[in-house]
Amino acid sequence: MNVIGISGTPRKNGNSEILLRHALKPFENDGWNVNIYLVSELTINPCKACDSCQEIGSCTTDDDMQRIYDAFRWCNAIVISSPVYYRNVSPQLLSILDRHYAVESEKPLAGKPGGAIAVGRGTSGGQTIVINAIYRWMLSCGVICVPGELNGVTAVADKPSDILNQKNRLDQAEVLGSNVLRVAKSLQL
């Protein structure tokens, strides 16, 4: 079984990436193949709205998004994390979400479970908006949205590695991962 994690933070080892890694631990412990895609290491250009993908069946932009398309097809589950950028997902993650349009007719994520994680600077930093944005995108792709204890995982953190001092948030990320794993296993029966 295969799971992908997409970290939407441009900061290497950012707080949302750390939570994502904790969410993927249950999959690792269960022997799943785990692939993590870090926008901090990828070049993903925004959608040009050229509609070439609808005419020829594939995106004409040559960048790392081709790897993400393959991952969408390969995975049995998906977890996405993002820092909050002006009450939205990071622009790097938004490019990935928008570029899914090129494979929309293929529906590579339909029927697969997924979870969402958002980290913002303050208590009204837009985490709920980001969780909703990720889950709305997932719903539009046919993903089965799986909650943690309540919705996705939200956290307040600013400086790099702040989240490591919040055991409850790290635990909540693992709860989210365990819930996504449980749904994925139930779908394989």
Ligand SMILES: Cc1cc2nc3c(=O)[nH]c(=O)nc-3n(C[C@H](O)[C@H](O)[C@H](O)COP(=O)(O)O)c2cc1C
Given for the second form:
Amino acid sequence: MNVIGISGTPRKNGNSEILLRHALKPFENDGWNVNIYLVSELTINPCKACDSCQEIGSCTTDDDMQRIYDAFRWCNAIVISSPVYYRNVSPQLLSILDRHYAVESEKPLAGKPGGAIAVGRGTSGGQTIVINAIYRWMLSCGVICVPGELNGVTAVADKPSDILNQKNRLDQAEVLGSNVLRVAKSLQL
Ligand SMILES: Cc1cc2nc3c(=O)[nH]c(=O)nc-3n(C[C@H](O)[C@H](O)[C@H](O)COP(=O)(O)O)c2cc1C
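Could I see the form predicted together with this ligand next, after the form predicted alone?
Following is the full complex, with the preceding chain placed first.
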């Protein structure tokens, strides 16, 4: 069984990446293959809206998105994290979300469970907007949106690794991961 985690922070050891890694721990403990994709290590261009995917059935932009397309196909579950940038997901993550357009008719993620994580520096800094953006994208892709304790995981943190001092948030990320895992297993994907 395979879970993919997509980290939307361009910073190494960003707080949202750390929470993502915690969310993936339950999968690791359950013997799953855990595959993490970091936008900080990938080159993924924005969608050009050239519509060649609609004509020839695949995206002509030759970059790391081709790996993500494959991961969408073979994964059994997905967890996505993002920093809050101007009350939105990071532009690097948005490129990945938009580029799903090229495989939309294939529905590679349909029926698979997913969870979302957002980190911003401000209290009410837009974390819930980011959670909503990720879950709305997931719904558009047919993903079964799984909550954590309440909703997706939201956290307030700023400097890289600050979140390590917030045990409650790290625990909440693991709860999110456990819930996604439980749904995946009940679906027997
Ligand atoms: C371009 C930019 C825009 C930002 N906009 C917001 C914002 O709207 N709300 C907020 O709470 N924090 C904002 N932040 C702060 C980041 O969300 C915060 O530093 C967070 O920890 C980043 O996540 P990361 O540690 O995973 O990189 C912004 C940071 C940058 C660089």
